[in-house]
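Here you get one chain, nothing else, as structure tokens; it is the form predicted on its own.
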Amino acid sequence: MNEFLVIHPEVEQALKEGKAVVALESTIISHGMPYPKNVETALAVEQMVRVNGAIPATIAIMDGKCMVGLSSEQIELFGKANNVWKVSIRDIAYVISKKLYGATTVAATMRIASMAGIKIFVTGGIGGVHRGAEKSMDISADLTEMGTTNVAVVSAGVKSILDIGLTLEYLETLGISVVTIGQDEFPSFYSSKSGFKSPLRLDNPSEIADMVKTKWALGLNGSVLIANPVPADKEVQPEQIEKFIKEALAEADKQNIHGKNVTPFLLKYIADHTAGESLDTNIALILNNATIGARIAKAMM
């Protein structure tokens, strides 16, 4: 047991019994959405995980340990909090040395899951390509973590925010397997929709769950990127999110908001911008890939 790693005793128990675990995020408390809904979100989320037959595993740190697991409390605790750390893996390090709260993105999320054995994760959206990257040179760690860690992620696609053509190039530069499910183009977040073919389709956990079990027997080593579209009845077209992500990318500029603030600060202001329109829809999501991740997970056992 690695000394910094704190396993809950309820997912340590699965996990001895060879049970159905699914990792899941804590930025998605602390920088995805407003208190109190960002509670309720993931408290929702877990139980979602729970009634589709496997145990959550929300991860973060707190009190100089990875933890793989938190209680409602420690969940709460999250969601109050203002001097919580938005840790990737950069910072996984400073943070716990300094024992500082720190709520865990997509790539810290996996290192972690990946530490304590957990091999599905859940998540809204994950990090890719920044527009403008051939200037800046944003390009999250999501990506890079994902070509190595072999943790499979389940996400509403790549968040619309982003370069989604060149994160799909750059997830197939690392060898990173993007399948998606139940259609043939790829999801882009609010969206079902993105304008772009989806590289592989499944269209069942059972399938999904086969062959991630083979990618991994095969020893081919990297996460799989399982794109589960946002429910249509709570999509937002492309045309119309894309007019307020110029309006937030716009104004990130002019507040010079830069690195891993960004993406907070665009999904609030498109949040603020849309009547909670988005974050009804990132709350759908993110309940949706719960479901289909608890789904693969139990049937990888």
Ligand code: PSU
The other form holds:
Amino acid sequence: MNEFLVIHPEVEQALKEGKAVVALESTIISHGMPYPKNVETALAVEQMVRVNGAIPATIAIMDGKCMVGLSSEQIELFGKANNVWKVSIRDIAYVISKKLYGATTVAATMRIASMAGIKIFVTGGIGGVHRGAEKSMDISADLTEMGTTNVAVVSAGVKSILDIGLTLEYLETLGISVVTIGQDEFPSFYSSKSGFKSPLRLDNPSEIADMVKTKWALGLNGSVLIANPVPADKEVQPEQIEKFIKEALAEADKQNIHGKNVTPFLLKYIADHTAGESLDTNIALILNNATIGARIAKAMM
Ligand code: PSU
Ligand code: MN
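Shown: the form predicted on its own; wanted: the form predicted together with the ligand:
What follows is the entire complex, opening with the chain shown before.
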């Protein structure tokens, strides 16, 4: 256990007793959704994990520590404050040593979860290979982290702000198993379709738990990306969202948005220009992921 890790007593107890624990990220709270929906969603996601039999551990950085498990008051603080750093792997040491508030991305959350001994992590969408990456080299550290860290990730697939085809290629290169639940096609976050076949398909939490455990038992390090399609009644058709993505990308270019600001900018643009529709979808799918993630976590015990 390292000196920078603070594990919430409930989470620590659960880990000690071998109970199912599910890690949750905080960038989605601070940079992924507007207040107060972000806080409501974060609390609802924790509740959904509990209802499905696991203990939630929302991960963030504060007071020079990696916090594994936040109180409702701390979640509220991260949802409201506007001086919160978006923390990927490269930022962890800086934000800890400067004692800043840090919201962790998929990559940073996975790494801290792994330090605490948590094996599964639930989010909405992961970062990936951006459109135009052949020029910008913009490839999320979420992917490289998934290549090495033994924490399974549940997401609703890959958002089409990214280049889904290139992201799937990169996942393959890194040896990351990509498995979609209950359908042959890989989902694209807002939609259950993407136009790409999922590399693997399994139909229930126990089969997935079995595959994840088998991977690690074989000594194959790295994540398994578990893609859980958005519930059908909340789906937004890809054509509908594509128009806004194109606009968002053009606007990002015009405003000279670079580096770590790209993803939050695109997400906010789409949320602002779809009259909350994309936000509703976002909330529905993360709750759905929390349900499945908790069930997989239980099946892994
Ligand atoms: N995709 C989403 N919602 C999000 C993110 C991605 O649909 O909130 C966040 C996650 O925290 C993810 C991060 O890890 O953005 C990726 O950022 P970047 O592309 O800068 O690596
Ligand atoms: Mn990037």
